[in-house]
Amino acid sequence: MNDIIPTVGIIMGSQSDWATMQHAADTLEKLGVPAESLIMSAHRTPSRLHYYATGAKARGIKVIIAGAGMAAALPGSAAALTPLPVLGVPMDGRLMGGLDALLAMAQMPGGVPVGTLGIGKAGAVNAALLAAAILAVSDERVAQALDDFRAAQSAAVPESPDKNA
């Protein structure tokens, strides 16, 4: 039995997210970050997110990443029934490419933040990236597996093109 209590709560508003949420979960446990990964929808499901989002910081959640696209409702809404930061990713939409699911989560009413992060892959690593850095505020074994991701991704840049590339 898995005795480890996850600090982040990954949330998404159906299976087709994971494609794109897998890389936060990825991203987290590659800096040893504790997370949990569950489906719920705002819309669909709104008990289940009443559920998970006003009971997550009384169960040792300290960040919530939530991916959603089109109306992009999941992170506002967990945002209104939690205290936790609540970090939003848009997905990668067909109809308009994601830029309704970023326009919907940027454009939340004063009073309930969501801290919007890039479409699609990209978004969903630097969200886990800026789920660590929150926690790494008053977490020194985070601070440095971050510190270390930070130093390996300097390192493999190259100083000069590969003229044979």
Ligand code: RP5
Contents of the next structure:
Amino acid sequence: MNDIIPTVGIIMGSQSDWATMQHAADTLEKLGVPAESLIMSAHRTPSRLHYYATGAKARGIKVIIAGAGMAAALPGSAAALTPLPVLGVPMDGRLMGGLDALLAMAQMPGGVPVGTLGIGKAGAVNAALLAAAILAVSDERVAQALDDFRAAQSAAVPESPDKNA
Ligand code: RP5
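Now that we've seen the form predicted alone, could you pull up the form predicted in complex with this ligand?
Every component of the complex follows; first up is the chain already shown.
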């Protein structure tokens, strides 16, 4: 049995969002940040979302990453129910390439913030890195993992292009 308590909750509106949100999960795993991944929808499973968001802080979750597409109400609805920071990831591949979801997440009414990332895979990866950066303020182990990630990322960039690629 896995008794590691997750500190990041990755939630998504549908199974169809997992192809994108798995990049957030993979990035947190690489950083050694324990996370849980769950499906819940502001529209299809409102009771499940309410139960999760209102109980997340007491369970030890410190940051919530919420991925959704179309009306993309999940991050904002979660943010309305929890004092935890909520990071939103708009899904791509839908109407307007995900621009509709991006605007829905970013245009929150004043008073209920969602930290909205970019559309798709890059947004999912960056949501994980931003969640880790939030944790790193008070967790030296995560701070070191982020430093190592950035050093490895820089080292992997060649100084000149491979002209045969
Ligand atoms: C949203 O509606 C989900 O986040 C998903 O991106 C979108 C469509 O869901 P499916 O029809 O693919 O289940 O709530």
